[in-house]
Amino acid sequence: MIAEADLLALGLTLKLALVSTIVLLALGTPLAWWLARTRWRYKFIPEALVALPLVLPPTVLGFYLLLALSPDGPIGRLSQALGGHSLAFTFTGLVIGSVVYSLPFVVQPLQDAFASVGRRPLEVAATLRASPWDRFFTIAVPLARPGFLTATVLGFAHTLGEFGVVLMIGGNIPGQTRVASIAIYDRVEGLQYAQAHGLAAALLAISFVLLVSVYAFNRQHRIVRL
């Protein structure tokens, strides 16, 4: 059985993953489209920035995000100037950190999917007087559907397992910033292995089902294309 406090942490984790994935798709789709289409000679610079969370220790990324979100940081000051409050140790701060941390897991699959579409179908549509928006939504997006599914699942699943970044930005506030990974750490630290196992098993099951769904869909998609 999972304790009530752990269920609360699991629910907050799923909420964080859902909100972060929606934001990631909204921001990552145009960025991936630009990276896949641009011929700018220095596009490797934004590509490196997007991929930076893959190699940067989560605590390092979380530390600098904490500085940016704090009352004296640029994002924190902007939030306060707009009538808000400091974003550190809040759910909104967790969303910002999760978006930055999981960005490469969404942008890279989408970029590869858009690149695989090629220029020929879009050029043909242009000769038929299709607008850029029409070409994007009626040709590029349907052809890149497997990439969208992969990006969605990877972004969601990666957010489920975050620890270092969310701990640095959000701390451990029950009901507000205490996500499942932090709850598991607390249980293990308190030698409560049975409770830690219940929560860890739930995350393991969710992640496994998500990944199996992606592999099954992509396999079926390849069979249909053949």
Given for the second form:
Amino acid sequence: MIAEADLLALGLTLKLALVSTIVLLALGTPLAWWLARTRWRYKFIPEALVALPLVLPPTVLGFYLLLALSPDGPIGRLSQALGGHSLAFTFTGLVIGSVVYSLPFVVQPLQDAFASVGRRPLEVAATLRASPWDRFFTIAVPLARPGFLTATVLGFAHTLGEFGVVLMIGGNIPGQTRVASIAIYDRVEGLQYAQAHGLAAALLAISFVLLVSVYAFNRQHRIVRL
Amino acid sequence: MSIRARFQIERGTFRLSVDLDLPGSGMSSIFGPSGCGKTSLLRAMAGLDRYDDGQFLVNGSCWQDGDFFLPPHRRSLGYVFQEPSLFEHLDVRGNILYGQKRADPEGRRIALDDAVALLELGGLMERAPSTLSGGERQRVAIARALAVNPRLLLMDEPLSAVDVSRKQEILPYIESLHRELVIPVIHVSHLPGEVAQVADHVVLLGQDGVEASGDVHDLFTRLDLSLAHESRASSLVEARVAGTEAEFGLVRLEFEGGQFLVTQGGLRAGRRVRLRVLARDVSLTLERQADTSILNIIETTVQELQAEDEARVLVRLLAGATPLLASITRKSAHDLALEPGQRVFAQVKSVALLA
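Alongside the form predicted on its own that was just displayed, please also present the structure of the form predicted in complex with its partner chain.
Below, the chain from earlier opens the complete complex, with every other chain and molecule after it.
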């Protein structure tokens, strides 16, 4: 029912979502922790920046990323200086795009979760001889577990569904940048509705199962805010 | 052995400057109305809030002095917060072990088993915090603070988050901590009754800072301080169970300056007890009354008098070394021509056993 080319696209999509989610958690956790704890009066500026992908058309985001990743762009120059090549139209470029695009879906649930843990349990832990790192890993992370679950699933699911950013910076290279959403678009363009159905149904099912699991485990949490 | 605390606390418009020397053992209570900075002072001592130019020395170890500041997790202290603040992701055992695992390895001053036994937590060890009552939670919090083997225990109104009926459940534990622990305890409270029960030393904090710091018996009966002017103003007496008058079902309690006969049964001979005598339960006579139903008549010397209002006078008496308060009418004081140095007999109508 699903053609081999489409399976390849689906596999690539899952790989992209997985890698992006890992990078998102690695970057989003310290950022969310800082946003939840800082008393900096201008913290609304980084908060607004993080939320930007929620309102921007993905093509706008993709356009600027394309400029940045291209051989003459800042990230492109950096990667070339480090001995790599331009990142536009590569899997790495897609990961960078996905991370930027899905950042609010990871940072916001984590920030809310850290904020709801509050300062008190960490102060208690400090009086029980726990160093700052110790407190973070043994108190803040376990108490923010619902936030981590939400962030992981939303980051993953949202990356599955991206289209505009990928179209701008990834193009359509099978096995490298041709993800499921692009493949569906191609099938529809080519009036191959049956194949489009197979992929679309697969994405729909995966996303639905993921979201059902988040909502079931985290009934009291808001998923994402603007 | 002593504790030295000097802090200039500033939070917004709030200012509190303290310079205290506290005893290096026993229970010191910081007492004062809400908003006078008791909790801020305790947090400064723990290092949870940092104020420049403070000094905090605990029995020979320096925790803060000038630019030197030891962060809270490097200080050998136990801290009991106002709310129990148990870690909800750990069971009771996990909560208590959290601090113990990170505690000083050197000579334990408190055995964990003793803390668990003292606070009667044996049966709760596997329970989740959310299944405990308020009183149980606070007892776990106290055991958790003790399990880090601290050199100093700080307690911030440990009873305020507990409802009235539970207070009497926890107070005896705090009282027994004070008797059985070798480490100093600094305790914050706004309840005179709680301070009367547990404190050895009192720091009286007012809106303008430290009003007085001294021995609890002295501070409760000093006429220039607010404690003596509360509606339940009273004197505290340290006594020892000396014997019984079994024939009449009475127990004889001896203190420096006299003795009391009380109806409390079941007191072991030799046990030390603290008694509270309300000022309004004490009346004065110039001669020892023979034909009276009052059992407890103590020979005292008038030390000081102060008018409470138009009608009443507060009298500070000394029975040996023990200060007593009597609240009498101004007319009586006038009729008896009371003056400092005079010998009078205090007739004590009732005595409350605090511990």
